[in-house]
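Just one chain follows, in the form predicted on its own, and it is written as structure tokens.
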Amino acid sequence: MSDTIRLVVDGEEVEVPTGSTLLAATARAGADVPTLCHDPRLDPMGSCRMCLVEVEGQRRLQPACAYPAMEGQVVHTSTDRVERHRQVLLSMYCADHTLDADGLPAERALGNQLRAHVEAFGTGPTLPPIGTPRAGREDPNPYIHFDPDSCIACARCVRYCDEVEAVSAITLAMRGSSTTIATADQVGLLDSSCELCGGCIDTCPTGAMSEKRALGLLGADEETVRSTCNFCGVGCQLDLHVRDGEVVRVSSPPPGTTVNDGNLCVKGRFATEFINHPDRLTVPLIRGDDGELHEATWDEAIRVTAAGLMGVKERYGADALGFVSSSRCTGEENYLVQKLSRAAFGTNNCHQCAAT
């Protein structure tokens, strides 16, 4: 069997590897595809059908996240058949959410999918809300806030949480039109198995899920910096979003894109109040003959803190010192530090904390 078929899409012969999708294969090719309920690091699911396309040869339009490409096939993904049913599509998906005055969903977050695309793509016949009775309730948890008349009941969020966490602490709970998510037993996500890592809010195209403290930034003017989270040695890079110099939340990049994969711990993408805190530590502090602690130059902590060594070193010897590196710094940095110990003080007592 060959490592690779060919097809076409839209009138370009594109070549993708053996197994792959026709969503991956109309990303070869260029087209843009909307979707709602696609991850890429979850196994498809096809229920959204935002993504249907048309395949000569099959009487149906079919999704493109779970249909396999074959070859030889030919694809259309912008005939007036598929705009068609994105735009009726959309029209239901109105009818099941609060609308605002403009006829758009209603946002309670920072990001709708659902929204771009009934921008993008327009709707169909207006259809008579269907008031979908979700159950909502309020959970004590301090990060994530969800909101049941935002929720699509796409189950991005369950399935990240069962294929990517592995936790599985929400799940879909009542059936029909009242499908909705919940936890097991309707626990609170403190009592759950649930570990606070916020991947939900990342992966809900809806903002169904969101942070808590984003709630009502909605349109802020935010500064978007790229960053490494510093809270362990694995390097997972982050987003931060800054407003008037303050970290006001944090995201994750885009999945395949950075060594984390779009995903983050509870420190990473929650433990954000240190950075402005007021008793966060900006310059050096050096303990004076009154015994206080007084505000210093990096210059003067510096040679206080070499000339202490130092007086250990003549006074014990140099195995009295032992020098204890941090898996916050990078790689340079702790190399500069075992240096540190084994050259400039000749002692082979030292450590890294990622070994332990």
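Keep in mind that this is a model prediction, so the values were computed, not measured. Positions refer to the first chain, counted from 1. Rigid core: the largest C-alpha set superposing within 1.5 Å between the two forms. First, how it differs from the form predicted in complex with the partner chain.
- Annotation: Cα of residue 322 displaced by at least 2 Å between these two forms, core superposition.
- Residue displacement note: residue 313 has its CA displaced by at least 2 Å between these two forms (rigid core superposed).
- Once the cores line up, the CA of residue 70 ends up less than 2 angstroms apart between these two forms.
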Given for the second form:
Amino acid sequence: MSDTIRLVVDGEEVEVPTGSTLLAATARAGADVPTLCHDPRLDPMGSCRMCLVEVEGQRRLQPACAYPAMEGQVVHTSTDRVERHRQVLLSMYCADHTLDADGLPAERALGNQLRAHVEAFGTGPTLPPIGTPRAGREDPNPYIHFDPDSCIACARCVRYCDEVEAVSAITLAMRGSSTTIATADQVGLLDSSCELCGGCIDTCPTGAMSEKRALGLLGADEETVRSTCNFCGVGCQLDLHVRDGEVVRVSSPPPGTTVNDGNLCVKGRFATEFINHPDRLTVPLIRGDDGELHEATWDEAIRVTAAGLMGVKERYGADALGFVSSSRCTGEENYLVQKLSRAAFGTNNCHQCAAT
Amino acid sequence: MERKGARRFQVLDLLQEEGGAAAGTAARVGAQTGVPDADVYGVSTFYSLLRKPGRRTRVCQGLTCKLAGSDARVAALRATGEEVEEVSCLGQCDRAPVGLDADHEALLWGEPGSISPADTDLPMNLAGDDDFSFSALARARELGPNAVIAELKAGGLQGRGGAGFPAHFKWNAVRTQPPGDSYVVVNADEGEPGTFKDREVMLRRPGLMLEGAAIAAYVAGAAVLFIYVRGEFKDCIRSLEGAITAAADHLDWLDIRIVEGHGAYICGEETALLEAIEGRRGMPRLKPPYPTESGLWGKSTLMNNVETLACVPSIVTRGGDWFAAQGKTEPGSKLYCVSGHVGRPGVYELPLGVTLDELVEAAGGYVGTPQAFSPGGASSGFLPMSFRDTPLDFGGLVKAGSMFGSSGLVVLNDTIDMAMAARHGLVFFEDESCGQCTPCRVGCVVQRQSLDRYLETGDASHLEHAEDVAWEMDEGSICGLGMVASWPLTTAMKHFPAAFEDRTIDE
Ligand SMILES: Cc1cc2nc3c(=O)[nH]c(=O)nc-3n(C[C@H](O)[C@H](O)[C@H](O)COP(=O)(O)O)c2cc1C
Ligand code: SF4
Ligand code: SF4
Ligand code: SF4
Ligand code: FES
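Other form of same protein, the form predicted in complex with the partner chain, not the form predicted on its own:
What follows is the entire complex, opening with the chain shown before.
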């Protein structure tokens, strides 16, 4: 079997690796094929039907996200049939989604792909809202909010929780128009196996799964600062969303762009309250002869610490000292700690608290 | 993620033993099987016989049962303080009205249905006796797999489950798969409103079906045979178990497993059925790959309908040419189910391609003045009586803008409001949509609500988008359910426009 296949997308010949989906091929051709249930980290589900395209020789429209690209295929991404399909489909989505005053799918902090598609492709007939009641749950967990009325049942959250987190705390539940996202017996996330990684929020295309503290906040008035998470040494990239000088929430850069591939853990995504906390230490403190802590400069603090450690070494020998570095340290920082331990103080008593 | 070695396939049976989706059930079944609790919960809430714990009587809300007075049954039961749930078609339309007791045993309140008189020249001959000598299986072994497939081809056997796909193609596709485990699955989930032929085969000729399935397993080189029977057909399951025992001497090489359904019409769709056997929510898979390539647990799988397999023994013993000659416009004989406004509802084995008039003549004539008929269950929508001379076969009905489907014919006389008849079809698909894809999940509700608004107000403008929505359901849905779910409405609007004009509503 050859490594690549060639096919024609909207009249343009493209070459993609064998085993690619049509979505890869249409992207190669620069065609704008809208998706909702697709996430490159997950196995294709092909259920949102947003990405349907025409494949010559196939009677039915086919989902680009799941359909295999094949040698010699001829694919069309914007025929009248495809355009009509998108518009009537989007009409149906709008009949089952929280809309704003302009009749558009509501804007959300992390964006709403449904809204973007309506803006880009338009809708067909205006259909009355179906108003299907869906099972909801009381969920006192501090971070994650689920809004059944904005959920399009694409199951990205469920598949993420299963395929990426390997946790499976949530599931598609019920069937037909009542289909929704649930935990076992509809317990709160804290009572489930959920690890509060927040990946379900990140993958949700509509904002139905969202961050509690950012509810109602829209992305527009925020500044985004790319940073590195300092909770551990992995080096996950994160985007800090800053409003009036304060971090209001954290999101992960898109999958495929950074080392963490769109993933974060509970600490990186949610544990930001310390940044502006009044108890946070922002300068070194030295305990004086009066028994109280006094503000000091780093030079003073380092000098006092060094003197204390050297004093122990002189009195009891170097092996009376031990150096334990924090699991928040990076590999480079750990290297420096062992250097300090061995070269500056002469002991092999050094350890990293995340080492087992 | 399920644990390595998880016993997912046990999930549904254990949920049934537990009595459905009560609090704590998911955790217990999860612990026993290694499947995550949430996942188990998701499965339990999918199936109508599991999603609501507790015991109650179920009454069929299908069109034929409504016509036969099921509302009065519901009222009478409720008056005694009994909890009653109205459910989708129970596959007993010839005996309407019907229900299901708390143990899921059928409650048959109507007259028993009829069948064709015994005739040994009928390939299936429902009124005949089962023969457990399994001589057709022996003959198949003499012929060898390729010759059996050649006979199927000569017999022109088209799948009787609804799609009419030539059986020999699928059998051959499984034959040509690389060697390895393969499975044969009997689709006995019969759930299409108006359809009850597989039920009669399983009750009257379980041995015939079993022999056909055994021949399929022999040809496919399968060591395991699954029979997926809808959970509302407890008597069929007992009948099959009896036949398996009676035929045990001939089937020691085959591991036969009966899998019970748990209340979901969509599990009749072949890939949803595979999901159900595996212990998941019955949501159809994307095709490709087709089950013959990658089916049950990813293995090559041959699935056929009960009636398809019941045709096989006579094809093997009397030859494909003989079988083909039993048809009129297309090959073979066919089990036609007929119910509604006819004298003797039931299952009639007739040459494939008879007309409605010929069929109804066998079934005791029309009751009242016929107005419309569904040729192949709710999925086929409605045709007016001007099609009474159209051959009832796979090709002819497609040309008529309908389909033969599972050959569940429902005849309606002129006492019926076609808008109300359409509503029954829409409600059925809305209740039975798996909810996976948006055109079907949302479209079914949009259509039913539009029709309701029309029926409430008499204002026909509520139906102005019905065609657009139906078009998208057909184009965009994943499976056949969503593709046809609007047909009851759109075909009725097309053929009976007067029933959908502005009307005055009596207060
Ligand atoms: C919504 C839906 C429901 C179906 N229900 C049944 C059913 O109850 N029984 C059946 O045999 N086939 C049913 N089918 C058809 C099956 O998918 C499949 O085509 C059939 O079992 C193949 O067997 P055959 O080739 O012998 O007909 C259904 C299909 C769809 C789309
Ligand atoms: S936060 Fe993470 S573990 Fe919890 S439900 Fe969402 S994806 Fe699953
Ligand atoms: S919560 Fe979001 S990701 Fe999950 S199914 Fe709903 S729309 Fe999809
Ligand atoms: S068409 Fe309907 S039943 Fe079929 S997969 Fe889609 S939602 Fe499910
Ligand atoms: S993105 Fe392809 S079907 Fe959803």
